[in-house]
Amino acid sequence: MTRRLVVLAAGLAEPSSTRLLADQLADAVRAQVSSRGEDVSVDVLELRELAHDLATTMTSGGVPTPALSRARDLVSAADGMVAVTPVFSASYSGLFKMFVDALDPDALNGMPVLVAATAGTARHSLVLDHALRPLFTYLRAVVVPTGVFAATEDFGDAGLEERIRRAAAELAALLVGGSGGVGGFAPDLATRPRRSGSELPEPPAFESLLRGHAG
């Protein structure tokens, strides 16, 4: 069985270390899948790309641009996410913030989630958990419980790909493995579907439009 596994790059650069970064964790996912036996198919946004149809949206009541509707529904089709941003103002990113909310607020429902980031200094290390890390729990997403950031120095550096190994690892484990449990005897409220957001809504019956109209 193929799994999918959609990467968000945030970089605004080209080339970018966020992108360097987030290229080295889907390598390393593809990895982990691969030794369990499995199959796992990568698709990268850069959302550098999407930043005219991401601003568009914003400034049009919401209305997704053809590019942008394409993106949710990858989004909201893949079995996991690799989420990684550069580090603004000791957050993420505008860009990264700006896509995430134009998306379905079903659209991660219980999807595992791969927070990472890159900064130009360790000082901003924390932002895994004080940004991220809260922004995909809001959205209900399984966050790893490894992180990865890296900063300028740390590429090339050991303990770096050893941190990329464990998240890699982690996010493999809850691609591949199911729960274990025996379904089917109730409902399962933990349970709910993700949306894209941009499906149509079903039109009312012509009837419903015609009733009380006398003639």
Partner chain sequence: MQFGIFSVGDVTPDPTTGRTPTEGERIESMTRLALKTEEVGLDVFATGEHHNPPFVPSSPTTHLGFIAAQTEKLLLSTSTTLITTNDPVKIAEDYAMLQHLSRGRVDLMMGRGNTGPVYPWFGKDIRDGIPLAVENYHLLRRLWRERVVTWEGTYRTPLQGFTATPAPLDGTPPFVWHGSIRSPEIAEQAAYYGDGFFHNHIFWNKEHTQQMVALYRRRFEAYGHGAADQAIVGLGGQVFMADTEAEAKRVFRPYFDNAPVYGHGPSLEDFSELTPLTVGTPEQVIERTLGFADYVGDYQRQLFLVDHAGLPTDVVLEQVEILGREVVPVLREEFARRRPAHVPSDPPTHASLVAAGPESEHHLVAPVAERAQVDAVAGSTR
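Mind pulling up the form predicted together with the partner chain next to the form predicted on its own we just looked at?
We keep it simple here and write out only the one chain, dropping partners and molecules.
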């Protein structure tokens, strides 16, 4: 079975060190999944391309543009995610947060997520644990233990590659592993189903709504 990985890259520059890190992470995840004898397909979402769509959606009462709808569907259909943002003012970028805000609250239920960030200075390295980890925990995602932070100086350092490999291995284990339990005997941690927000929930039958109200 081919696993589906979605990569969020919130870099604004061209070329972008955020995109560079995102690609390295995606390649490492692919290698780690392959080494387990499995296959993975990768979709990269450049959030920069959705900036206009996000602004339109936010200012028109939440009506998603077609491009944003496609992105939301892609995210919720994925088996795992790599999320990479540049650090702006000690946190994830506004564009990154706008995209996350446009997701359904049930979009990431139980999804394994690898968090990563780029910045000009190592002084921002705690952004992963102060900003990204709580954000994805709130969304009921499963954040892998190793986050990957890359300051400009790290791109010339062998330590970054090691961290990328370790984080990718952790994500790959969750992507390939599943719950490991026997169906019906082990609790399914992702019982709350994911929703992209594009589909309507089925309403309860009206008699059950009417119960107690029919006087």
